[in-house]
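In structure tokens, the next block holds one chain alone, the form predicted on its own.
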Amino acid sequence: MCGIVGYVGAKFVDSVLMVGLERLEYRGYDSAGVATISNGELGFRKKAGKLKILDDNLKQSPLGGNIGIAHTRWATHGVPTEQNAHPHFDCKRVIAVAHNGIIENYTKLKEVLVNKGHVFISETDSEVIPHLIEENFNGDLKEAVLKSIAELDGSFALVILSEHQPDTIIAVRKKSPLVIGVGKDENLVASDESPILTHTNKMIYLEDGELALIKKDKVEVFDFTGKKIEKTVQEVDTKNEEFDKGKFDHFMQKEIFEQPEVIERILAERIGEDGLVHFKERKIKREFLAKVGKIIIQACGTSWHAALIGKFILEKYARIPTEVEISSEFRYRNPILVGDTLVMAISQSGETADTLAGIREAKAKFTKVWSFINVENSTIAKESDCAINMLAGPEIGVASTKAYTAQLMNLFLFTLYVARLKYSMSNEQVSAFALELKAIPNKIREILKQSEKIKIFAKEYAASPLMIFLGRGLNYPSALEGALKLKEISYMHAIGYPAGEFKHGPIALVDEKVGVVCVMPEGELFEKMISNVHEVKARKGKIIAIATEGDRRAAEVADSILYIPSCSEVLTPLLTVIPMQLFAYYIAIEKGCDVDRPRNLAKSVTVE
């Protein structure tokens, strides 16, 4: 959720912090604030609303100094106001704290602190932290922080700044990510690498239960008992330009158009010269994978839609019974996990709180975990038996696009890999399938050429009170994903539904004002989809068909039609989602919505 950044060095801290917050704005943008120390005194500025409001204010009236912390917020406790924005302070305003996470016992702690005379000004759970530090301070700031965090229940990534130690940022991690950037005569700390990479590519990844003292020329790390820990400095090779929009108007648009290159990168990494699939980073033994009797995939949101398609292909080709669980439900239902079960987690950020909790539930029952993530040093990556990088590259737009197709491609490749181990597919069949996958990037490029046509359709349907997305089989999850994209970024009411079930109730919603997107590529269920389309047309619904190129029957029944190139039916989800992404994008533009930062959403969901 929220984004944190801190800096200590020789640079003008206001500008460093603001650039860092811009890189982290996808994590939350309800409000923002900074705190710096200049000439030994702590100053701060906080504003509700978009980051630009704070930026304009700082340009008019800079805080100054060479050390500071900053925060961009996604609200959990308390509405987005200036008072609820971070950083938060102690009574004397000499201690500042920015927090990502949730303090579960804050009500009890606040009551105790209020009875001791502490005055609170916000509605947040986070404000108890600086007051606790103030209460526990006895001349040693680090000891006061250690004593305070021992009283906290929940999850937290903290950066702490104080006049008591004006040359030092204290960073603390428990269940929420924090990364330290190690530079020359300067050091940084942030929720992820993106704000750090403009300064250095050398990172220290804090683990749960670690605290760091960060000065401009030194970083020391301790555990929560105060024992010093030696940490390894790692170099990352992420390109800085991946965080820029380039020629595109929005990150989401850029990421939609990056999908062919993303898939080519995945295929080049995973398919060897022998035409077979390889996962070089595999840490689960082949012998175990060959004997897997059941797979449970748990995920959230868009990743859950990818998992539903994963279930279909795993059962069809690898012949492994597969269940798909919403992580927030899986973690609480005490699932039955036997010895030959593999739990799979899918998460773009690698920090999704519910998915991470699902992994821990599986590990507690001695079950192997295979994860697909897009951030190599994420918590899910570290806690899984095997973590596979999806290779989508940084995804900044809050609504996932290229990460979704990367998830699908990796699921296809995993299926081929396991199917070969279980002898449900021969080497020749795997190689032939892999060859078909290699044709997908150019087919996506053909779809992207229709963007102007899709833009016209978007203008036509932008005023619709409701959009319905229908699909069958493999493309039922595609319909769910299309509806989710539209809801996320345009705030239009949209539902995804299995076309065969539509007549069992939801068809009552259809009238002449309702647009219905029918995902109906060639395949064994095409005739059924044609029947479903006629059911909608009989109720005067407007049909947008997503069909295979040259399909005359789809064109005859549709009011509007978007084509995908011909391919094997099983691969169509990799193509049908592209026009729906563009459709959602252009409707959001037509409605004047903030595409990259849709209201109430955050990219990395690190709280329940």
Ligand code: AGP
Contents of the next structure:
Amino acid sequence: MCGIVGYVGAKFVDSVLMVGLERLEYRGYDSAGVATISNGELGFRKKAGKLKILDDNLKQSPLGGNIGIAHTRWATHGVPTEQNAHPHFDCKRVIAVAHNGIIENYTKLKEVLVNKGHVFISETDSEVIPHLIEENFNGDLKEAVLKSIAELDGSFALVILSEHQPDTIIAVRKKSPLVIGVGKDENLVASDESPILTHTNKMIYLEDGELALIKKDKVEVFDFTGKKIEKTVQEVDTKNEEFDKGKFDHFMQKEIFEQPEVIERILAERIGEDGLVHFKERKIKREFLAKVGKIIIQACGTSWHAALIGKFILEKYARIPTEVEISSEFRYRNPILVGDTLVMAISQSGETADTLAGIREAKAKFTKVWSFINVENSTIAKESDCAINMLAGPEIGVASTKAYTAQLMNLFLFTLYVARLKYSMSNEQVSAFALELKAIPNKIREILKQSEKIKIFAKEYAASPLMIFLGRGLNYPSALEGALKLKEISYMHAIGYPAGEFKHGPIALVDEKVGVVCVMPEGELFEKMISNVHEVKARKGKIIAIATEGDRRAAEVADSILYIPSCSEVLTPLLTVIPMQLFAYYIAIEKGCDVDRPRNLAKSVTVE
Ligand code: AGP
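So that was the form predicted on its own. Now I'd like the form predicted in complex with the named molecule, please.
Full assembly next; the chain just shown is listed first.
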């Protein structure tokens, strides 16, 4: 939910930290702050609002030094103001702390500290941490930190900088991610690899319950009892340029246009020479998968939409009863999980708190967990019995696009894989299906060529008070996804609805100002969609149809039409979402919204 970065080495730390925060801004961007030590003195700068405000301020009056920590915030406790921005300090301002997570017992701790004379200036939970360290400090900073974190309930990734030990950053991990970058006479620590890759691709992944002392030429790791731990240094192959926009105006735009290559990469990795599907990194035995009697997929947001489509295809082709749950509901309803049930988690970030809690609920009931994640060393990956990388590549835009189509493609491939194990599809049927999947990337390329046309539509609808997205069957989740894209980056009121349900109330919303996107590719439900279109037109709603190339019927009834290339109905969700992604993108641009950093949101929702 927030982004943390720290650096110690020989470089000018202000710029290292600001570039690092830019890489992490997608995790939260309502305020930001930096603390460095220069000539033995702890200095800091904090600003509410976008990162650029802090950057401009630092350029005018730099802090300097070669060691520092920085933080970009998504507010949980306390509104986004300078006082509430991190880092936070002790009374003497010699201890600086940046925190990602939630301290659940901060009220009680704050009361005790205030009674001991500590003065607080923010409304945040995080500010109790530096005051606790100050209270516990008796000359040994590491010991003071260990004593203090023992008193904290909740989740915390911390970086701590202090005049008491001016050459060292202390990093602490409990239920919020932290990774250390090991450079040459320089070391870094951050919430994920993105700020580190500019300097090194050698990583040490901290686990929950670990504390690190990070100097420019040494990294030592301990458990929370103070016992030293040996850690391995891993080389990651993620390329630095994957974190750049390249020729695109926004990360979201880049990631929409990357989808053909992403799907080609997934297919190349998963479909073998034999034309069949393989998951080489699978860690759940084929024998278990062959006997799975039920699958429960739990996820949030866009990943939940992908899960809804997963249900259709798993039941249709693998004949496995499949339930889909929103993680924040699943985790609290004491689900009934029996021996042959497989729980599946889908999460781009691999850090979504509710989805992670859903996994822990499943594990507590001795149920196997298979996850699709997009971040290899994420917490969800570590806690699953089997974690499969969806291979979308780093997704920086807060609105998920390439990860969504990657999730769908992985769900199709997983379905083919288990369908073979259960003999519900023959090898020939699987190979034929896999061949159809291989045609999808070029079909997406065809749709992307319409981007200028979609841009024109977007201008027409940018002022609509409401956009409604309707779909049936496999494309009901597509309608949900189209609505979510639009609302989260353009702040326009948008709802996705099953088309057949629309007449049971929501149709009252329709008038001549309302735009209605009808997802109506060729298929067995097309006729039903035509009826829905007529129902809307009878109430003066404006229709945008997403239809199959060459379909005259949709063109006759719609005010605007966007075509997708022909393909089997079951594969249409891979294509119908593309025009809706572009539609949302161009409306947000038209409305002057910050597409990659939409208000109130963050890329990784690591709090409940
Ligand atoms: C999607 O555009 C949103 N950013 C959001 O709904 C997201 O899908 C959701 O928070 C789940 O994230 P995850 O896939 O990282 O778990």
